[in-house]
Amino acid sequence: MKKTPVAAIVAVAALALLPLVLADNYFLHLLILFLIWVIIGSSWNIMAGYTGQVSFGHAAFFGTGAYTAGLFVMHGGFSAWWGMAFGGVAAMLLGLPFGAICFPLRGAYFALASLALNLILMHLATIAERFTGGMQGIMIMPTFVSKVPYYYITLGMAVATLVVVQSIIRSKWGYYFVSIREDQDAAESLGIDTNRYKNVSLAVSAFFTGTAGALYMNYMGFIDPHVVFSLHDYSVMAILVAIVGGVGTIYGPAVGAFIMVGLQELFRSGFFGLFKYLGDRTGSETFTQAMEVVQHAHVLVFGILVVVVILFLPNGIVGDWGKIRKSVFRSKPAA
């Protein structure tokens, strides 16, 4: 059996003692959504990365841990953190008979229809305001003034998350999503069930993914149909994260993550307040416009940088990692 590289071990050690020196809220704040979607990405990874089934609709899951979290404290009057338990259990029962009706269908029917049972989710959220709230949403106290007891305890679910992941890549289950992966037809003349395990991996992933929504009801305090189910902020960051981090490695979307939810907030932020800075500075409204430009650019940013990825890094930054440090530490020619 492998054994889990030192550099990951390091990382961890390093993120558990970050709040021991990084005071500042806001960094601690990028630092946990950075986690919450390491949680989501390795999610995404299973299914996807190493099953070959592709969804365009992971919103779903995490907007049904979301909302299980928040229902156990609009209707309950329990806590929160008993949808952390609950979150997902829900969102892997939604998977479960969710992949048994598509997963006999082959080809992208399953990938349209996990982004079919997105909207419908977004829509019955919306329309059922006596039981969701509808457009005003739930809203909770947080339990912890601090962020770092969110923190800790999200970064102790992105390591249970990728230990969990990577134990079951390396057994028998594993071996079963890659087979399925590349040659379904080869894998079902070996005696695989491959519907069955096509559910396992998505009962994985589901179910993660809702404990990461589940978390972050928690966290934000905060929610409703349209943050939650978003398609563009969930579904689609799922599926740029993996890519740009390794789609079917283990620390692919780790690394993914980092760099993703970097570039959102280097461009939301304004280059961390540069333009602010600089408008207030000089007292010239251009860098205030440029700012307003700058804020909805990283949409345009991220679809190039995926084409440079898929171009040049097929494999994602973690996968084509040997390529890369050849290519920058590379000797030189003698004279």
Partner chain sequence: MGILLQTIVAGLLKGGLYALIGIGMTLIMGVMGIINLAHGQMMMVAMYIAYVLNTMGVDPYFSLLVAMPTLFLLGVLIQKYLLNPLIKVDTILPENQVLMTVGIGMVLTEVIRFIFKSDYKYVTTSYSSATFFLGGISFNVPLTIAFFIALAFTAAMFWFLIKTDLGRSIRATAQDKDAATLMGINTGRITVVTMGLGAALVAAAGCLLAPVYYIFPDLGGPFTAKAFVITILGGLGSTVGAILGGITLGMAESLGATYLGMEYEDIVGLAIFVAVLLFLPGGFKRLTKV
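Could you present the same protein in the form predicted together with the partner chain, rather than the form predicted on its own shown above?
For this one, just the chain is written down, with no partner chains and no other molecules.
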């Protein structure tokens, strides 16, 4: 059994010490987003990357978790932190019947059904105004003023997710998952109950995604159906995080989350305010316009990224690291 790489331990230690030296709210916010994406990306990866069941609607589980937390406040007057305990369970309870219906069917059914599930929940959350607040969404008061407690909670969650994912993948379950991905018939003939283990991997994946959703509710303090059930912002982003970093690798989603959150912020802020700065300095309109263009281009860039990554780095940065090193650093002669 392989040990956890030193690099991972160092990275976690560095992240844990970071707020002591750098208490800037903006960077903490980005780091929290990054860690939330580590959780979602790893969850997506365990189901799609290891078990081969590609979900196009992971926002369904994310939103369920977030709404569980929100509904605790809205209907019971409980703390939204109860959502952390039940958000994941709620997402799992959503996932299990869903898996029971879709997994026995071969072919594109699961992928399409996950997309449909996502859309159905978005519509339901919008229509059931009495229960969910409809388009107005749910707003709660944040528990902490400082971002530091949120940061440590998210860090703890992300590390826990990675540890659990890693131990599952290295256990017997992990081998079952991979065997289903590689050849379902062969797995079946070896006596693996493929439907059952697809459901297991779905349940684990839904649980962590739901918990991440509840965490999001607590941290951001506001959700509405089009935010948390968003196809582009969550379902597709979850796929991107995993494939950019590397599907079927344990640390791939973490690398992917870092890159994707960085890219998203790079575009949202107009290259970290570079264009605004240049515009202010030179007083020229061109930079202000360029900034607007850049701010709207991030989905386009994500789309191009999907195309480029699938064509040229199909196993992601972690999975194709050998290939990248060879072509970039030329440390070894090409074989």
